[in-house]
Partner chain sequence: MEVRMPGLIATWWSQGRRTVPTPSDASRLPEWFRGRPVLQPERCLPDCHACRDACPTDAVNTSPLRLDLGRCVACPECAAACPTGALTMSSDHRLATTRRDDLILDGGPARLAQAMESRTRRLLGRSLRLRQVSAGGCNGCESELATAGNVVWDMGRFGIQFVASPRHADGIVVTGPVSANMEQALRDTWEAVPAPRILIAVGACAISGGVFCGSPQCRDGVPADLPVDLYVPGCPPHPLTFLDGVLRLLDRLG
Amino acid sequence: MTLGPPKSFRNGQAVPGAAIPTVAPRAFRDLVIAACASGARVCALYALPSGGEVTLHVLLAHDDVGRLSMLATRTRAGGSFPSMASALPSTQAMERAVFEDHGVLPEGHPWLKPLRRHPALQAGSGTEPGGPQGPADARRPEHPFFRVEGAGVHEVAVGPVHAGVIEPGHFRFQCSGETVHTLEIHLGYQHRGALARLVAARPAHRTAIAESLVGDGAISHGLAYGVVAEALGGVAVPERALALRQVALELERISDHVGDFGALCNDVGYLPAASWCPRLRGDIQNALGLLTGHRFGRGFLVPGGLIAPVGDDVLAELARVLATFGREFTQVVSLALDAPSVLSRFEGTGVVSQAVARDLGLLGVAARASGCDLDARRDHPLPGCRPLPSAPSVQATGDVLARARVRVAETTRSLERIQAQLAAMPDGPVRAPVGPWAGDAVAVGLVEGSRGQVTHVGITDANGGLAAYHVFDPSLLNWPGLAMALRGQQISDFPLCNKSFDLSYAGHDL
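The structure of the preceding chain alone is requested, in the form predicted on its own.
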């Protein structure tokens, strides 16, 4: 297949690699900063090594017009480029990843700490990109944990090993008494090399790997991979498959939001909702299992559509389950958010201002609760799908209560959207064949998952084989938001603030 050379493109559209403008490193930095000053967002920044050169790509979202654009620059292997992180804090983690994965130094980066653990490099094997010394070479400044000095200041360390079945993460608090001055979050202990495995896998196995990137985001990540594969293969997904995909995506969102609301109530000791919401989440997970064959939605999606048809009897049962769920969810939420004991703990706790949220590039619930009107379902709808019919729920206060209210509103709207889809479900096939992938091309898949925008980028070689694949889970950008939310808070508020963000360790440690 052949591709045209658009200056900008839409979600799910493949772009020839040669059509991406390439500029000098300093101009690259200046143009990206200028675009963001005009309203664009950085969605991805990654490196592509080739021979003695490394090409950097940045993906920008222009939400007001529903378009995407890309810009590139080149430097020598082991070279450098001007950091954007001081002007655009949302890029700081991406630049750190470029350095430790490829040895290209972001000059002027304010906080060049390791982002993820690389055991082979720490052992001095030099088996990964970045030269004989790898990312942990002598050019990385020393960055010990931040410390606050002064009378009465003390340090509290939590993790990386935690009680319970969660992945490791280290939280270092600097406190005076119970008041937190700073929280530093260190992750990356379980760096899995998942993306390298996805590139090396047989095409038939790649969706399963994408679905496993984040355990409770199997639909959103699997769908983002499908969008990339379909763009490269030039396939139009049948209408029935598009509708059922959206139903599954909204069920996943409801499952995560209901579970989080119950956990928030548990953290403040409000037991009615703490016990009721897990049961309601179980109902939704069972509904997702009814639709997909798996309670987390795995094995349902394939490039081109769905793995198998879904009968109308299944859809009728799904509608019945959701009607009951809606009534019960409304009841439990009204009880919880009318309880003074709940409101007194939620309100004013863990505030993140709109300015900080924008600077950090927060996504999803974390962004919308701080007044940022972002939602990929409206701004960058999936190919063949209509945009979100109404504006997303946005709160202004940026506290735990705002994040709880956004989750409640999104659950209600997701339920309405599913019910509308079920009532007008089109007939027809649920899968179309995917053709050979375009060569020397780049394709982007954006999906609004329960935590925010999931970004997948696939790059092909001259023969249409998968040369590189990059994933940016919203947790990568949202973890610094949690650190900011704890400033000035009581340290006992950490579990509540942490759950109000509900971020993924796995989404950071790809």
Second form
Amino acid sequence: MTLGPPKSFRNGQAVPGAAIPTVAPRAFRDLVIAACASGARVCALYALPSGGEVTLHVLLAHDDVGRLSMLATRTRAGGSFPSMASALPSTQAMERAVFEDHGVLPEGHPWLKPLRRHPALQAGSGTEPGGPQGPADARRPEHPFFRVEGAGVHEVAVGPVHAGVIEPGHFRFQCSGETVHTLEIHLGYQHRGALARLVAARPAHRTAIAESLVGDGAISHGLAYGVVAEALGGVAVPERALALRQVALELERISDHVGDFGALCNDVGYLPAASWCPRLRGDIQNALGLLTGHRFGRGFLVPGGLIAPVGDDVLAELARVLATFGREFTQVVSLALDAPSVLSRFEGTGVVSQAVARDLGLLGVAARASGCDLDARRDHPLPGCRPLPSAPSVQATGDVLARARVRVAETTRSLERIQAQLAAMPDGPVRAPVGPWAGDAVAVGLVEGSRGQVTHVGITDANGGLAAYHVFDPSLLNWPGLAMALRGQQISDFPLCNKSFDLSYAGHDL
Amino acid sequence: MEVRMPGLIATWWSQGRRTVPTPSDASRLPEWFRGRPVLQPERCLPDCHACRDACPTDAVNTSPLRLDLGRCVACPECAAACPTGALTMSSDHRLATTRRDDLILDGGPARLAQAMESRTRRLLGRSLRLRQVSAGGCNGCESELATAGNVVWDMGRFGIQFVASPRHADGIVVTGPVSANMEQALRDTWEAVPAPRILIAVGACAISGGVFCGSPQCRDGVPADLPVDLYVPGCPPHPLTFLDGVLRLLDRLG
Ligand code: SF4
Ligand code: SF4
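Switching conditions: you have the form predicted on its own, so give me the form predicted together with its partner chain.
In what comes next, the whole complex appears, and the chain from above leads the way.
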């Protein structure tokens, strides 16, 4: 297929690489900062090495008009570019990744620590992520953990192996007594080299890797990959497949939100909801299983549609299961959010202000609980799909209670959306053949997953082969939000705050 | 303080008792569940490699037909590709084994997990405390392991429990392809568990690297020098598959 050269484009569109405006590094930084000052959001920043040069791409979302735009700049291999992280904290992690993956220095970066690569760990010289790290690069300043000094200040180190059945990460708290001054979150333990595997894999096998990036985000990541592949292959996905995919995506959201609500109740010792919610989540996982054959929805999506058709009897059964679930979940929530012991722990805990949320570029539940009105389902609907008809659930207070309320409201909303979709399910095929991919093109897939906007970018070579693939899980942007939420809190509230964000380590580390 | 007892009791009543009966050979998962693949090599067409070519993890081999459950992520592509029904999926959840070789299916009778030797079983008594180490796990396996402890599967009733310290544990449960960045932490945790200790590898990742097999950033699962006592395949394994395997290992099933 051939591509026109749009200045701005929509979710699920492929653009020719050559059509991306290329500017000098300084102008690149200034233009991005200016665009963000007038409401744009950085969704992706990555580097593409070729020969002795490195090209940087930035992907901006213009939520108010539902469009995306890209900008490029070039520097020599081993060169540098002016960092924008001080002006746009949302880019700090992306710039660190560019540096450690490609050796291009973001000049003036305030906190150029390794993000995912820790040779000291790999050499077996300890499990502490301190000390000299990252690819040997004399330009990288040494970065010990941030320290607060003074009488009575002490340090608490947690992880990488945690007390629960969860993924690994390292947390470093600076405290006076119970009060946390700062929390530094150090990740990278989960780095699997997943994107390199995805690029190297045969095309038919890539969805399985995308689905394994984040276990409880298999649908959102699988779908984002599908959107990229479909944009490059120029295919119109049949309507029935589009509708069923959205049903699966909302089921995934409900599953994650309900599990998380139960975990929050568990952390404040409200045991009735702590025991009921995992069972309710199991019902939703089984509903997802009924639809997809897998409790996390793997092996269901394929570029062009779905792997196999889904019968109407399955959909009728799904509607029935969800109706029962809706009643039971409402019972549990109304009890829990009416219990003074729950409210007193949720309210005012782990506050993130709207200004901080905006600066850090928080996404999903974390953003909406802090008053940021953004949701890719409304602002950047999937190709061929109608946007979310109403405003997303937004709360103003930015605390654990707000994040819990957003999850509850979204669960209800997703249930309604699924039921409406099941009632008006189009007939017809569920899979269309995907053509050969466009050469020298860039395609973007945005999906509002349960944690927020999942961003996938695929870049093809001249023959339409996959040259590079970049993934930005919402967790990459949201982890610093958790660090900010902990400031001035009691250290004992860390598990509660952590659960309220419910971030993915694997999605961050890839 | 207003106590909402009526609401609480009514909800308690309507939520009901949800714990499933003790797992046994008669336990059944729903039809949709993609469990044990069924191989009928006699149906293979000569020179057909459709299943092998369809598999994202190189789990299938043809002539003769073999399927390595340790690599399989139950994606159904092989069954969909097979023109003769020589390879189909069943909902049988009993997949765990005590030997790596037993995970290689050839169409013969299933080789299920064996009980460990009686001296270790006696030492453990009626409890098994486990430390979980996620080493590159995507949270699918971790989530299903946590589910095995909820009110539905309730592994606590068999004395099986996850604990917060390796010092309190009788063994570890490893998930993930063992990212290079986690290898040392995994070894340290293992060393911190007092002997006799067991090691359970959960999920395709921990057994073989799964879809990340071959990545230079991973170790293709639990390193070969660590002794695995139980392999629980799946991506992720169903909580019942995990329970089935551990109960067989403890000789507590049937
Ligand atoms: S079901 Fe298992 S063996 Fe078959 S193609 Fe998928 S991963 Fe390979
Ligand atoms: S085996 Fe599957 S579910 Fe388990 S960690 Fe690996 S990719 Fe995730």
